[in-house]
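Next up is one chain by itself, shown in structure tokens, the form predicted alone.
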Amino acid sequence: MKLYYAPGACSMASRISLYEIDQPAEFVRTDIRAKRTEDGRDFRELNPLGYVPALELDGGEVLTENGAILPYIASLRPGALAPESDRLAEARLHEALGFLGSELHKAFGPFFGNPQGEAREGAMSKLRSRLDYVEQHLGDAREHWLGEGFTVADAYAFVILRWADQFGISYGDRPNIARYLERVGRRETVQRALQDEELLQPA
């Protein structure tokens, strides 16, 4: 199994999830601008759209999109990273992944293009509304996205929410998000992923 990733990209959610279940995998760094893997392969041969993550299975099949890859990883150890034998709880997980992918992730998207002026303010307006929802959803005491136990949704949410720092966006007025990031960020698997992608801040 190979995970094609870019440091700090949403592919880190898959890395964290693989670490959580001790699933052996090879991690292949990918330049998503040049569309080349570190071993010189044209990444578009794996994902014609050219973005990470892509998960190459042992049989040669390739999965793309967080909404497919994360549940697949969770299925490798039933009950560890996703609700099991509870149809409503399973639906809540897919609901969370849908929001994270189509709303929160997408709302951060424009900032990777360094928007200025009215374009930045427009992007900020949309992002604020999504962050307001996250702040409310997490509440004062919710430890994980689904309430009980770390799931692939937490891995994905952590990666997306931490992008704020690189775009100069503060969570000073959103203490629930700040506490959530701090709490999830202390997990051994998260620390390991940050270190392996060379993203840990110097002490």
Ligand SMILES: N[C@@H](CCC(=O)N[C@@H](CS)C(=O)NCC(=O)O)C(=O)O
Second form
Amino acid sequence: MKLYYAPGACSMASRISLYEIDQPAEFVRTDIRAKRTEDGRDFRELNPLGYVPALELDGGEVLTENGAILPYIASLRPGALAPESDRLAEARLHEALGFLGSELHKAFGPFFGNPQGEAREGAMSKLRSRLDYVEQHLGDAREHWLGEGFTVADAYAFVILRWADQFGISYGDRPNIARYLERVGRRETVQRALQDEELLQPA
Ligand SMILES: N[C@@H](CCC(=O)N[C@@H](CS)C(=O)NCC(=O)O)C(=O)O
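Having seen the form predicted alone, can you show the form predicted together with the ligand?
Every chain and every other molecule in the complex is listed next, the one we just looked at coming first.
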């Protein structure tokens, strides 16, 4: 299979998840502004909407949307990256992916356009409310998004939450998020993903 990605983008959650289950995959860097893949293709032929992640399966089908790709990757190794104890636990994963995709990810969206003045204040106010929820959700002792064990939701949450740094947003007043980022960031698979997407600062 092939994962179409852009460095540091939400597609890194799929990369981390693939590493977690030792699933071999090819990683194709994609310029999401020019809509071209590194091997010179028009990315819109793979995803007409032009955004990563896109996962090309060995049979040629292309899967898009984090909310579909992450559970698909989890399904490749049942029990490793998603709870499967009961229907409620499964629903909690979808609840998490829904929040992360349509609330947290999208609340960061405006910052990629470098908003100024009132636009920035408006975007910041919305983002703050989502981060307040995350801070409260993670609580003092919650190690992972769903409580027990690392899941694809943690891979996605980590990738989104780390964007704050590039927009000058500090987690100094949100210690649960800061600790969570540090803890998840220490995982070998996460370090490898950061390295492979050339995002680690030289020591
Ligand atoms: N609804 C999509 C959104 C994915 C998305 O926003 N991808 C960003 C990178 S994090 C992107 O490729 N943006 C480029 C664009 O929208 O043109 C999903 O959840 O997978």
